[in-house]
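Below sits a lone chain in structure tokens, taken as the form predicted alone.
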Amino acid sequence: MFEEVSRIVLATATAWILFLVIDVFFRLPQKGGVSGAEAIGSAIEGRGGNLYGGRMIGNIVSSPDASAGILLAACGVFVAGIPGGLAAAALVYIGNRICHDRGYAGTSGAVVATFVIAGFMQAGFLASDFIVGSVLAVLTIQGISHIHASRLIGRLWRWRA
């Protein structure tokens, strides 16, 4: 049981490190890239949270990124291996083309994510582990507190920008 938890807090925190490294890299915090993207940044901004990371969780409302990808890319892990999770990449693009979306962040997310999780896999993780995670994961950025989010992902941009 402990070594279970203990392999989901890992998977937990390289989910988290690789969907906010992956947003910040291809610049999600920039601007409102999708519809409804800007909308959600200013939303808030206006409740006291920081523009830029509300602009990155609006772009993670909006269209598949970095979070989704990585979650779909361990989906297709657990049910195909390699191949699922290239195939979920595949799927992630073609969702960015929907959401009119460049779907860089989403496609590259669950293309590093697939390999991420394959190495993990290695040392014992289990591909659910990060299934898990990557929803733990989504959980804490978006579930648990958009202002201070926000306010997290600004003082990531600042570092970026």
Contents of the next structure:
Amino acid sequence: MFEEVSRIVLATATAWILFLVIDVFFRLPQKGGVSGAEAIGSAIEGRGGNLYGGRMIGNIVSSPDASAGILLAACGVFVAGIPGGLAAAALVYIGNRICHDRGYAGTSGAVVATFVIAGFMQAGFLASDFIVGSVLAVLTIQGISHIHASRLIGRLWRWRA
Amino acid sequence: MESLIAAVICLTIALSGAIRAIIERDTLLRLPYVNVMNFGIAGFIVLLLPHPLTLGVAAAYFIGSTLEANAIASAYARREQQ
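Alt. form predicted in complex with its partner chain, vs. the form predicted alone above:
What follows is the whole complex; the chain from before opens it.
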């Protein structure tokens, strides 16, 4: 049990870094993709958070982004190995189109995550560790404190911009 | 079931997201918590039933719920503007 918990902690750290790096690389904090994402950003700013971080949280809500890509890729690898991960990337691509998302953060995240997870599995990790890892990673950004998470993303965005 | 701990964590996070969404007063700020719940449930579906078809079910659930959140947020934002 202790071994599984430590694997989950490492998988969470990997998924967290991968998800934030890809989302910030694809300029998700720059502007709200849809009017709802922009409004969520403003609402978080109104509570004392960072506008750029708020926009990224809004974009994550409004369209499958890299975190969704990592989650579905982990699910795909869990049920069917690398082909399953790539099938998940295709499903995320369809999801992006349905949501009118012009970016490719979700699809790229799913493809990158498929190979990262396959690599970690060579080192004894399980794909299920990454399913939990991506859920925990999104919990830290979306589900604990919007104000602190948005400030953290704002700081990352300043480095990128 | 080797991934029991994983399934329990996913379900716990989904429940915590649902509870936070109920407690939050601002409709727009409820949506990120609902998103956490969706992540937890999509992960839980796959962990509960590991089969290639389940991937389609989880993706359909996840993309459908994201589209719903997208529609709610956009409609709410447009109504506020008017």
